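A single chain comes next, written as structure tokens; it is the form predicted alone.
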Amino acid sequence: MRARTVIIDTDPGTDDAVALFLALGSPELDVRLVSVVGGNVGLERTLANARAIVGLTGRQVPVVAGAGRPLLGSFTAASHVHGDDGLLGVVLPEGPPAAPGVAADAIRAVLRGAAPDSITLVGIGPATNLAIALLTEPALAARVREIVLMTGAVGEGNATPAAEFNAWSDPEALSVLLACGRPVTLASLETTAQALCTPARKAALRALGGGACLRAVCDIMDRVPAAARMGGLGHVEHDACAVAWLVAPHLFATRDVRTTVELAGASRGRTNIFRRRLPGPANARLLETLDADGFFALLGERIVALNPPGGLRP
């Protein structure tokens, strides 16, 4: 099967993080950028996140900074969540520098030597620079074949009561992705919280003996605290679930919804997520239910992959 093109958009973040080990060690995907946005902390630290993350799987993939503030208002990061480094303090060999330029136009640039419908843009951070890739271009949308995105919630937010982070960081952005006419597919939280990473799913990782992307994957995990949203249980890997959905769609069961975002007021960033009643044609894709079994040996599968014990990758 050949690989599937695609761009993929992020503020690691320790969930992004471990979402691009799971892209990179993947021959279904073929990751032609990584593109970065503030989101999880500021621009400066996800930036060199992403480019340690992308240096330490030895692949040659350009990674070029984006926007540092949603489209309207101001930023605000999830220090309290991710750790002012983004990676609570896990420190991995610095990456290869940034690709110059600015993201957007890196994504363009991509689009506009592609076919039709050839381009899938993966979105795990706020949707400022893919929003600004198609506002500003909007012909280019013909390029895209599919937007995948972790952000929104049926339910309650972890944000705010009404809203989820990535969706409530910049839900303009995420407005013009949704009203863009391609094809949309949401992780939101009642998918992710599908994903949970307990103790005994961490110690299966870390018994497969991988190379250092594996470690820094487990040590990753090993710094996310519980849960209280899920019980104490584990934490949750919320922006893998985005890219696995690309690379083993039989782990995910969907429903086609129509979906829109509140732009203003106390529920600003809330996703209306219609499953059931549309209130108009079907926007989106939402991803309901996960084999997440399967989901934790997808993840060790690849990232073994990337650094195998017997040294055959960097």
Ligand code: RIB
The other form holds:
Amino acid sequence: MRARTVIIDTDPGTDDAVALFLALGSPELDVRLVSVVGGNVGLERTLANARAIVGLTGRQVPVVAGAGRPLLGSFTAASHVHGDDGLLGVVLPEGPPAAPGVAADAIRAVLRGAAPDSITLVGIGPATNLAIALLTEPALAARVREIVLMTGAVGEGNATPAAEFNAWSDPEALSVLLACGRPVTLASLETTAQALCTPARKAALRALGGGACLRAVCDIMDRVPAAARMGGLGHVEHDACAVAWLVAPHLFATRDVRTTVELAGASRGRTNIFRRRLPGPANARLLETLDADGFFALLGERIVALNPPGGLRP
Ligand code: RIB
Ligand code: CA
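Based on the form predicted alone presented above, generate the structure block for the form predicted together with alpha-D-ribofuranose.
To see the whole picture, the full complex is given below, headed by that same chain.
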């Protein structure tokens, strides 16, 4: 089957790193561009981390800097979660230089050169870059096959009680994507809570052995504390769920939903994800359930393939 052409917009970020390694190790995806946004940590660090991650894979994928702050409002990092460096102190070799220019222009350039309905946008950070690209040249939305976002929550948030971090960081940008007329797939906090990285799953990944990328993933995972919201059983691999949907959709069950975003007040950034009694036409597909064992098996298989034992690339 022909690989799906994707652009990944990201704010690495420990879980973004795992998602990027999964994407770059999966032959089902042709990663055309990695665009970077400020989010988990500031843009300077998220850009350096994205360059290092792509560099470690040896894949020739341009990495370009984008927005360091949301469309409206001020920037707030999540350094308390990802550390000041964004990778909880895991040091990777410096990656190749960033591509020149800015993310929105690079995203539009890929879309301009593409056939209708052919490019998948994967947003695993605040959606600012993707929104700017589509706002400034709306006709290019016709080149977009699907927008897959790790964002939002049906229930409680993680940035505030009301809002998940990516949606909270730039709710106006999320609103733009929900209104752009192209298919949107959501990995919400309820989706990603099923990607629970327990000590046993971490040990199974580490036991696979294989190469610099898997070691980096395991080193990062070892530093992420178990989440209180998960009963201390492990941490959650949020962003890789968005990538896994594209690589192995059979791991998921989905439901058509209607989603709106609160833009004001104490619930700013809250996503209202209506799953049963929809107040209007469905405008997104929610990844409702995940085969977690299959997810972690996929992670291990694909990340080992990036640097197989013996050093020969597939
Ligand atoms: O709420 C989780 C999301 O916010 C993930 O994308 C994580 O990397 C942070 O960006
Ligand atoms: Ca992220």
